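Let's start with one chain on its own, the form predicted alone, as C-alpha cells.
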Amino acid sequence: MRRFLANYKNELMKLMTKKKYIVFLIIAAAICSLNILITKIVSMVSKGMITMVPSAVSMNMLRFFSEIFVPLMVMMAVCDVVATEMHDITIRAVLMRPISRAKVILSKAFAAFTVGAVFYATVFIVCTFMELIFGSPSAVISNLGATFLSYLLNLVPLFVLTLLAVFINILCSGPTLTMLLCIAVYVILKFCGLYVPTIGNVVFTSFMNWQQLYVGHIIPFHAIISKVGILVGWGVVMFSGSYLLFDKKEF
C-alpha cells in the first residue's frame, strides 16, 4: 500500500504541476459564476417573472460538468500520465521502482480521478457560495445535503471513465491520436445510451448522470443491484484488459 500511495502521489503531483489544469479549474470557476450572475441579472430585468431556483444551478452546472467538461480533464488527464509517457518512454523510470505494474496502472487511474474530483469540488463549491449570496440562504442550505450527494454519486462513473480512458490509451500509442479516440468512443458510447435503447441500459455512459436516478427518488433495491453491477463490472474489465495489455508491453 505504501508503495501505491507513494506512486500515487508522485503520479498527481506531475498532473499538478501543469499549468493547463490551473486555467481550466479557473474557467470552471468562471463558468459557473457567469451563469449565476446571467440569471440573477435576467431575474432583476424581468422583475421577478424569471427566478432563480435554490440549487438549481447547482444541478444545471454538474449536468454540464459531469457530461462534458469534467470527461475531457479526465482523459486529458490519463493522456499525460499513461499515452505521453508511454510515447517518450520516461515511463521506465516508473517501472524501474518496486512497484507492480498493476499498481502503476491504478495509480495513474487515480491520479487522473483526482483531477476530476476537483473540479467536481469546485464547481460545487463555487456554485453554493455564490448561490448564497444571490439567493435565498435557508433555501440554498436546506437543499444543500442534497446537492452534495448529487455530487459525490456522480464520481462512481467517473472513475469508471478514468479506467476506459487508460485502457484506451495503452491501447494505443501518441497521446494526440489516443485523446482524440477517447473522445470519440466516449460520444459513440453516449449516442448508444441516448438512441439505443437495448443497448442504453448495459452502457455506463448513462449513469453519468448518476444522482438523477436516486436524489429525490425511491427506487427498487434490486435496481440499485443492477446499476452498481453494470458500473462495477465495466470497471473491472477494464482495468483487467489494462492490465494485461500493459504487462505485455516492452519499453
The other form holds:
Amino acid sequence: MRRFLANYKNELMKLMTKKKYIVFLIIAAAICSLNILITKIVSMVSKGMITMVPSAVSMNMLRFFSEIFVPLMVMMAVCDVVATEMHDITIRAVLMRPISRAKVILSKAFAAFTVGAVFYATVFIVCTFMELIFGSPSAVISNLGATFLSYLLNLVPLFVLTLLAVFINILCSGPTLTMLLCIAVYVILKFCGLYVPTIGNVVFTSFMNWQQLYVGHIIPFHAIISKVGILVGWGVVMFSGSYLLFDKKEF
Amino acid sequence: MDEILHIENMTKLYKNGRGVKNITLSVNRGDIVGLLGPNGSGKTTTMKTVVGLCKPTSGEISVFGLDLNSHFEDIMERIGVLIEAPALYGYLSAYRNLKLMSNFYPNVDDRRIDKVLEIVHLSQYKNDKVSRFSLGMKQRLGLAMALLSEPELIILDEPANGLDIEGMVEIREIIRALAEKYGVTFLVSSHLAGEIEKTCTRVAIIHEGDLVDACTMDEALAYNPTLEDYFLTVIKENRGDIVV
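Mind giving me the form predicted in complex with its partner chain, seeing as the form predicted alone was just shown?
And the full complex, kicking off with our chain again.
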C-alpha cells in the first residue's frame, strides 16, 4: 500500500504541474457560472415566465460534464501519465523503483481518475454556490443531498472509463494517436449505446448518467444491480487486460 | 564471499534474433564488476533483464539470495539503477525529480536529496528545470537518482556517457569511494576498456551476446599491459583466431 500511495502521490504531482488542467478547471467553473447567470438573466427578461428550478442547473451541468467534458479530461490525464511516459521512456524512472507493474498501472489510473473527480467537485461547488446566490437558498439546501449523491454516483462509470483509457494507452504507441483513439472508441461506444439498443444495455458509456436511476420514489434495485454488475465486469476486464499487456512490455 | 547477484544461464532473445545467450555471472559484495563489450554486444540487455525492464527468455536471476520475479519490490528497494539515458522528467526541477523518487523509500528525506546533489555537483542547479540541462548534467542527475536510496547494489549502464574528462574522473572516484567506504557493490558497463580498467576490480567480457570471460582485474592484467589488450586477446580466442 505504501508503494502504491507513493506512486499515486507522484502521478498526481506530475499532473498538477501541467497548467492545462488548471486552465480547463477555470473554463469548467466559468461554464457553470455563465450558465446560471444566463438562466437568471433569461428569467428576469421573461419576467418570471422562464424560471430557474432549484438544483436543476447542477443536474444539467452534471449531464453535460459527465458526457463530454470530464471524460475528455480523464482521457487526457491518462495519456499524460501512461502514453506520453511510455513514448519518451520516462516510465523507466518508476519501473526501476520498488513497485510492481500492477501497482504502477493502478496508481496511474487512480491519479487520472482523481483529476476527473476534482472536475466534478469543482462543478458541484461552483453550481451550488451560484444557485445559493441567484436561486432559492432553502430549495438548494433541501436538494443538496440528492445532488451530491448524483455527482458521487457518476464517479463509478468514470473510473471504468479511466481503465478503458489506460487499456487503450498501453495498447497503442504515441500520445496523439492514443488520445484520438480514446476519443474515437468513446464516441463509438456512445453511438452504440444510443442507437443500438441491444448493445446499449451492456456498454458502460450508456451509464455515464446513471444517477437518474436513483432519482424518484421507487428505486429500481434490479436495474441498478445489473448495471453495477456490468460496470464491475468492464472494470475487471479492462484492468486485467491493461495489466497483462503492461507486464509483457519491455522498456 | 557474500554473493549479491547471481545470473544463471540467462538468455534473452529479441524478435530479430539478437540478445544475450546463456549468461552466467556472479557478483560478490564490495565488488566493482565491469561489463565490457562493444556496442550491441548485449551489455544493456543483461542489465535491463537484471532490473526487470526486460523479461528473460530463460534462466534465473537472484539478487541478495532472492528470486527476482517473486521478490521484485524487496530487491529493488536495495538497488540503484542508471540504464542508458537517465529517465528524467524534463518539466520538473532536479530537486523535484529526486523528490518524486524519494517517495518510494521511507528513509530518504530532503537532507539525503541535498547530499546526493552535492555528490554529483548539481547543488547550484537544484531548482533548474531538467529540460535545460546538458547531457552531462542529466547523466549526473541520473547517477544521483541511483545513489538516492543508499543502495547496496548499484547498476550503471555506460555512466560516463556524455561526460567530459573531469566528469568521468569524478564518477570513477565516486564509485571507488562508495565501494571502499561503504562496501557498495557495483555492476558497471562500458565499451571503453580504459574506463573499466581504471574503475573496476573485476571484469566480465561480453561479445555478440555471449559472456566470453570473467576474471579479476589483476588476472586480466597479469599477462597483458592493458585491459584493451586482454579484451582483444579474449575476443580473438573466442573467434578461433590465432593469437600471436
